[in-house]
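In the form predicted alone, a lone chain appears below as structure tokens.
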Amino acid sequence: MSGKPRKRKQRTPDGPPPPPVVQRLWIRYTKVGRLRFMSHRDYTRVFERAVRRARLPVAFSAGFTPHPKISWVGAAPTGVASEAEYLEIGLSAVIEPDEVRRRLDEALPADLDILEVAEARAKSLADRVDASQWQFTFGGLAADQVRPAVAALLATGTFTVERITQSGRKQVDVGAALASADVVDGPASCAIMTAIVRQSIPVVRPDDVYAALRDVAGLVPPQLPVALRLAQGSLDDSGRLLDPIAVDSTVITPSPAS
């Protein structure tokens, strides 16, 4: 036989295409108390059930397993508490953003807070977060015994850890991400340092500042520092914290736990 082969089919999915998105939505959001230890994947399930509980008009993508129109952005660790996380959402109808929080509040396990659902203001949320400000309770020492190692790891501009990780060993550089910290006593006998740590690749994490305190300046604390995020943003010329999801990106203020 000779001639030229057949060009196959492309084929497509049955049924009509899913609905356009016709308003994104950020959203903030807590992950705290025992659902710290909830990991990613688990609560991206949970507010998947949770939309659909609500009856929030989703979008879904196209093709022949459609996904809900949900992205995320810097999603805690497994195990650590946050005050501040994003994610946007594409409805296929309009929703006033209040309403949207009150719904998903309800649907959602105690622990999981709705705290702010704005108009998506820019392209992308992802764009608007670069950074984190981070709060670690040190238990057992004073403001004194920990203020100097912070010292010492912000004055080497640049200090890596090695993480080990299910795919190898990571470098991770602390120093240069960490834009800025300070440490007061807190109740209780403990310190608490506050930190504004720059996202980079790879991000670094609470235990990754804890490998470099103890590598810089032999901090070791006598039990395991607690970590909590208290908020996200983009660092301005000023090294100040700018709210994502304000109009005007205005500076972050401090949330009551910190």
Contents of the next structure:
Amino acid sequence: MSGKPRKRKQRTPDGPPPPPVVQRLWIRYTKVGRLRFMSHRDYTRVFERAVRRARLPVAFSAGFTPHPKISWVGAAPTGVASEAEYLEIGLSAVIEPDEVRRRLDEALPADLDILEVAEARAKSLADRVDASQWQFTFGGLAADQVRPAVAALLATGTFTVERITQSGRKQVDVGAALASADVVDGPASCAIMTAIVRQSIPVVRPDDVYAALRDVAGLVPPQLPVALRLAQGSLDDSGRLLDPIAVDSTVITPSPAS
Amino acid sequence: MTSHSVFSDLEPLLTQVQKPIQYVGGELNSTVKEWESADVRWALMYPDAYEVGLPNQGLMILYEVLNERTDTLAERTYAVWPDLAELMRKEQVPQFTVDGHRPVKDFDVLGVSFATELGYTNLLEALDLAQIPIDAAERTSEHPIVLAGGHAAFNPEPIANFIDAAALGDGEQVVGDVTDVVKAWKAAGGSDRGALLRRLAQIPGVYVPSLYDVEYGPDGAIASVTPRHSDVPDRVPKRTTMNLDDWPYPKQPLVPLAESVHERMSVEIFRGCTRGCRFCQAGMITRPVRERSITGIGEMVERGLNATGFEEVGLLSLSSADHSEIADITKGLADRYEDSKTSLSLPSTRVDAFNIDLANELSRNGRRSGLTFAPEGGSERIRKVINKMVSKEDLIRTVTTAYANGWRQVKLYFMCGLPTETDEDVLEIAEMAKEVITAGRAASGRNDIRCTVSIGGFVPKAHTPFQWASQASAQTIDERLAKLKAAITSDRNLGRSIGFRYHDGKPSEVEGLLSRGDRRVGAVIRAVWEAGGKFDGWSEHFSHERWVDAAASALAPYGVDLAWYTTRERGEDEILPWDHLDSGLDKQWLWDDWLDAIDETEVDDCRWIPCYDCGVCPGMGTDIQIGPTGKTLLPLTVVNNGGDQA
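Starting from the form predicted alone, produce the coordinates for the form predicted in complex with the partner chain.
Full assembly next; the chain just shown is listed first.
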């Protein structure tokens, strides 16, 4: 027997719909120190609780299980520190961005700092983020020992490493994602590599960069390198990273040295 | 002695393990005091994974109570997962606290809270990782005092050789007494560990197993338990915290950064229970009933929500709907938090104390999710045996009302293997579930309602009327559960609306060995741990075979075996391993109640009838503390600038 599928009326909760979003804010925050070991899932819960403690009038979605209007932009992986994480939050009442920054920062533990809060300036924050600036610290190595491997990787144009994830094996093209990189000697006998990495699918993680340097030029650091995300933004034609939430297109990083 | 953080050694290991956030501390409302600022230092351990241990109320309360003392610091430690344990052994990183990341061995007292006996192997693992001798007899004045607490500590005999002392009953005050004794001992030089143990044994509620000799008779049973010194008490009485309003802890509940099993702000609305369910150790050892007042609860909820940002308030107790002012409490809280999407939950609700007004208040600000009831026994007869006085008619009526009012899902908890139980008693569970569905469909006019039957093996516990009972064998349990499953699924139309969840009888058998074990069982625990046993409460880590093998070899020299501890019924005159630990319950009363159980005779709740002489109140110098106070929760008047939450 066929016929029109039985149409069931969508159930909706009683009462008026939730108050609408009247203010959208873009927020830059950190996940550093010990708390870099948080997973993104953990962070979202911690942040939602902080919003409640800060008594911010966050807007909620409609329906039987209302969700706070918070959207996240490319979070750093578990165990990796970042000084430039971003999110967007929708409020049902207007509050001064700086007041929001102060209240949220107070409600969050140390190492999870709210650095900037600004009015949203476009429809989507995610559209304004397509690359990251990373700092990789190689303890026990000099810049001269790291530089040849980095140069070799940059020269490949495309270089794939394999990552084993819970859902199976994934091919990650580190060579294509690496936009620019520079290596200098840091304090206390370490080499510091600063790199701009494009957002890609699947996303290139610090571990993938180390694997690529190992595979392309046999670089095996004596200890696990330490990664820190310094910035995120959009990459312009001359290889500069632009601040995603600043009023004008503030340049975060200058054009890479050739 | 000074102490240093091991975090720099731990940090490189954390990138190699699952869920590293659980080891880094830094939770909201956690405390790290200067090491040198305190005279006495406690490491508090919950011997299970962080996600289970962090929300534990007992540990949280003691953490705050101890840290409020200016001369004391307390930090927390949890069982580490095998992946990190392996790396810690390889890199020589000792068991650490998550607050200061200090080695546990540097503390004066290691307090371990046992909610279940299945945490015993984790104690051994933690001691070993901490580089503390597993045998208490091998410890010196350089090592912490290992102090067990929690419900399972009411029979600490199986771990008697691994702990230095056990605290019986409520912990709020005894931890202060222990602190005072340790402080005085340290001030006097702190060199004679034996003298410290003798002094601890004189604190009411503190039991020092090494100060008692246990002898066994030719039949394998205990012949005598004798204190070694005249100043060591024959029987150790439990401690009872009275006037709960004076103890509004936790004031600042810990908020985990990692996901944990209970993500809510919990308030203990009363302690103790006199419903008299004969299987329930918690109800027996926590008497009498002491209520927190409605206004005390209101203050704790408000302060706790402000301190945490939790979205759910759990009103905890052994039977929360029994609070004398529960209706005013739930209505008052639902009114106060109506606009803030804060939901309320009553984790333990009796069928007979449940009413739909209460349920409506609970779900007013949140979701109308599932309701859970625990009839425990399938037949009217077996419910008389266990003294869970709930009739099938009550249950059907309650559940039907719930379905008619919009609930879709009801969970029913049962036990299998209860004393005198037959297959027929268990098979009645299937009939009950089917009637629930039939009545529910009729009342709600819907076909998508569900009922889930959840059932596990019964374990007889110390200090209950069933302490003499024969535990059903794992085989008996498994066979009955299989028959029940077949009976539920026999009717396809009703069966498709009934879920069936069960735990097989094997873990219950091990729990039974540990619950009613004596000191000889310590050899089994040790052998299991040496064979790699830990996290026994987790099915993926639990090995029944490992326990059976260890029991066979470790108990053989004593002429007893696993069955002797589990399926054997005890006689009236047998000296039970915990008889010298005084929960207040009169042993004769327990025996009479055991006979009443076999006789299917019920006993009422002493809150509503005259005292039936269980012995607790006169023995412990306590009394029932219940309302009503006649007060109500007024709306909160604080207006928060710019916020919508008040």
